[in-house]
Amino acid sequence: MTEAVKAEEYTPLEAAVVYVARELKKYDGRSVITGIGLPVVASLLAKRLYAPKLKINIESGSFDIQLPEIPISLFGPRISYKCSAQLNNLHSLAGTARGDYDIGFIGGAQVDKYGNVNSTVIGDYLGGHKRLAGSGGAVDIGCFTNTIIIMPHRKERIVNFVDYITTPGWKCRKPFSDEIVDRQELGLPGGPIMIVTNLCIMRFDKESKEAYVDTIFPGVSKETIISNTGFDIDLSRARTGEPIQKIEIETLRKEVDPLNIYRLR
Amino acid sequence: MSDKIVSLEEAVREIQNGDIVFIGGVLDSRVPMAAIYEMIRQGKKDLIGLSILALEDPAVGAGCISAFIGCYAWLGAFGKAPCIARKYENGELIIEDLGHNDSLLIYMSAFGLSSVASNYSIGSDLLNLKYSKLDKIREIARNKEKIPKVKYAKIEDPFFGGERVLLPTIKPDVAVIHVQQVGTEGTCRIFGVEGVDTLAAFAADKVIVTAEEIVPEDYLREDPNRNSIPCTQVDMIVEVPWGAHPSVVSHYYDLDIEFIIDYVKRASTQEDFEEWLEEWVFSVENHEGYLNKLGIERLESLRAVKGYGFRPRTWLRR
């Protein structure tokens, strides 16, 4: 079964993917939140793959769903179909306090070193500054799960400090105040895990809970990588991921998201 | 026949400029379209939304809402809303952040809560209080004294010690709630997600419900528990088929993408939003024209699969 792929016979995007279904091998029969787009997939990968028994839950109120076919929409019929039960957004989103999701994902406009999220504004929330989305459930799932963060590898990206902490990381805000801390000062548990880019995975250092390449993947180099990260990334610990393989694009290919309807290819 | 069967537009007259309005259903999920284009017809001013902003984007490019307290102000896939952008950028938005979570405590208002201890926004910006509107929101508020005086509160925990985040609830003047089924007395079903409009229905001071069908209640009440809403919560029922397209309604009809992306990519001026809102909202006239305007090909290839609840996106193609 093990054939390996050339990193030119798939994309950047697919290869997150294929990473992230693999990190939710250890998850296996428990608990996840997730999202629309590439968390969706890969979570949906990682159940056909390496978690056949892993909980999918939305913050639609919709728990251990099945889907179908892949949403477009977060809150649509193919969220609620044939899932446990569905209740109101509340019931699935406060899990997270409750601690019933062993892993969150989120993604955003910027992410910085220490796992911060930004969804809300670029720029000066009081001066000039562009408008994003604004949190969703994101500061829900990252103040108390262990989360994954999906991210584009571009400069203004990965960034050293986020303009604005939608999602708080390990070193973040202290409430009323303008004053960074540390997470545990705040009694939070969970906490950003790893980084996942088209490029490599990012974890944290457990001392200075900076984040650093872990994984690159097959064919990228590490000059790619410091070029486009926002801050002097610590690559000492990097080594290249283990090739994708045959079945995990086909399975993608086939099986996941035939339509291509997230164009990760 | 109950009383409070009325017309989309005798129901959305109800709706006062500044108001607080819950808009029902979930980003592109069971939106009262029919009732948001209505509000455009009515020219309305000065609402408030609430929680989360989304295919309402035309009433907030039609000048109807121009405040937001909510976690999300976006289209979902399909991207950035373009008149919520360009309206914000201009300063006729004014949003208060919130993350999703306390974007519906807010409606704790129901059990007659003043507010209440959340701490699902600790470590973010959102409890940084430099950045909050209410004042300015406060000023377009009919109800001035609906809009709290602060965002959040900090408070000691006399129970169980250590700190805590108080959050004020909200009492909306208004919701407007989406369903698939409603009884003839108001009692409402609703089939997939519900977001929070349950909830949203106790908090309101008056809720109107428009409806894909109107049912016997006798049908609903056989099976209680599978209903919604009490019919005691409703006031105003207005039967109105594909009354949420272009959203979708489970069990009903799917998403419209098309109509979605063309939105989206001819609303990017304020100039070309005015033609797009004369050719779908001012010259149909009414609900009816909107719907003979999509035509009966259109609304067929989008109707929801017994057994299903969506329309698979293989189904039937040969």
The other form holds:
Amino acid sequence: MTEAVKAEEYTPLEAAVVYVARELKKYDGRSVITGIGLPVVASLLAKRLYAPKLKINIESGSFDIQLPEIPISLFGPRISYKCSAQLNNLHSLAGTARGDYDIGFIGGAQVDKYGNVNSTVIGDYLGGHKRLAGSGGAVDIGCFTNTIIIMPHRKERIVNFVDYITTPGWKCRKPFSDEIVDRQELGLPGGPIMIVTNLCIMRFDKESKEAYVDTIFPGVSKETIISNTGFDIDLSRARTGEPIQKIEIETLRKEVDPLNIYRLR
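The structure above corresponds to the form predicted together with the partner chain; please provide the structure of the form predicted on its own.
Below you will find a single chain and nothing else.
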């Protein structure tokens, strides 16, 4: 028996994690590649509630993880606990091109309406800019797999076009050119399937390849989404998401991340 909880009883980040976990239900028995952070939290919640046979693989080389608690480091030894295999970062990321994974997770500093992700610089790469951490596995994951992008919903982060393309989306600049080309012209398989924020879920139009709002989280207004988005976002297809359930929040707080490692609440 399900029991819904009110919007004020959970945080926006908890809602994002829950909706991603629900999305992963369709991937039960299949493989996901992820890094540390919200993606691994969502994957573990999905494995607890919706996809018990989901194979969670960490980009640093831990395969089919069975984590007893949320790790705080991508290369921490506890991440290897009871995993099926512990190899290396190169082997793990090479699997994206081999087709080893059915879906991947990426995040970054910016994402634009075509699903391009920037985790490299804010500003002009050849001029004044703020240098960021860089790609990690985001290029491999984003170039070769179907990806879910997780990003805080703020105007400076959900932008019309990213300052720098770390990971290509559906339409991106051709190398060494300002020409905008389709992903397929670059010979890339896969592509972004959704952007999950603390306000909503965005998907991509099949024709224009531009992001539109598919699901608005309970308690969030359209005006809030518009004011926090850096381009004219299409809300004509938006619907309110199914209510968050008590079991989802309890499992997240008591079993998946009881120490609140990632400050979800």
